[in-house]
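Taking the form predicted on its own, here's one chain by itself in C-alpha cells.
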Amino acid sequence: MQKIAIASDHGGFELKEDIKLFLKEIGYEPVDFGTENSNSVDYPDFGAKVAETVARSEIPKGILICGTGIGMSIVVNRFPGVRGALCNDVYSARMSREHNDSNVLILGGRVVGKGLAREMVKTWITTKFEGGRHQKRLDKIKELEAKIRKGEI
C-alpha cells in the first residue's frame, strides 16, 4: 500500500480526518502528521513536517490543509525538492501534477468542501507527470534552488 503524508492545521483538521478515510477506500495509507484535533495550532509546524518527509523522499508525496491553504503553500515551497500545488478545483489539482509534478496538494479546509476535496485528491494521486516540455522548466527550478543554497541568490 502506497503512503501518502498528510497533516493540517486546526482550520483543516475536519476535511483532513476526511481525506484520511478516503485515502484507505482507495487503496492508500495515509501516514498523519498532525494535527490531532481542531484545537488552535501553528501551521508552519505541521507543514514542515510532511515537506521535511517529502523532501528526503521517505514518502514521495503528501496532502496539508489549512483554512485557506496559502499558509502552507508558503511554508512548503521553501523546501528543496517540494512543488506544493495550492488548488481549489479538479482542474488545478490535475494540471500541477501533468505540467509540475507536484508532489504536495494543499487544500483549504474552508474553501472547498468533502466531496470536491475528495475528487480533487482522487485526480492528483491519479495524475502522471507528463514530462517532456515540462521537465526542462523543472530542470530550472532545480538549478534555481542550488543557487540560493549556494548563496548566490
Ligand code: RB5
Contents of the next structure:
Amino acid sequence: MQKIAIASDHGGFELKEDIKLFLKEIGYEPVDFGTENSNSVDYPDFGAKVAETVARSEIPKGILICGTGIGMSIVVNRFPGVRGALCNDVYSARMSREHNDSNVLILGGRVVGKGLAREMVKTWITTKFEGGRHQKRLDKIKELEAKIRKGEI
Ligand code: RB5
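Starting from the form predicted on its own shown above, please give the structure in the form predicted in complex with this ligand.
So here's everything in the complex, that chain up top.
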C-alpha cells in the first residue's frame, strides 16, 4: 500500500482525521505526523516533519492541513525538492500534479468542507505529472534552489 505522509495543526486536525479515513478507503496508507488533538500547536513544527520526510524521499507525497493552509504552504516550500500546492478547488489540485508535479497537497481546514477536500485528495493522488515543457520549468526551480544554497541569491 502506498504511504502518504500527513500532518496538521489544531486548525486542520478535524479535517486530517477525516482525510486519514478517506485515504484508507481508497487504498492508501496515511502515516500521521500529528497533531493528535485540537489543542493549540505551532504549524511550522508539523509542516517541517512532512516536508523533511518528502525532501528525503522517505515518503514520496504528503498532505498538510492548517486553518487556511497558508502557514503550512510557507513552511514546506522552503525545503529543497518540496513542491507544496495550497488548493481550494479540484481544478487546482489536478493542475498542481499535471503541471507542477506537486508532492505536498496543502488544505485549509477552516476553508474547505470535507466533501470538497476528499475530492481534491482523490484527484491529486491519482493525477500524473505531464512532464515535457513542465519538466523544464521544474529544472529551473532546481537551479534556483542551488543558487540560493550557494548564497548566490
Ligand atoms: C492557527 O490559528 C492558524 O493560524 C493556522 O492554523 C494557520 O491557518 C496558519 O496559517
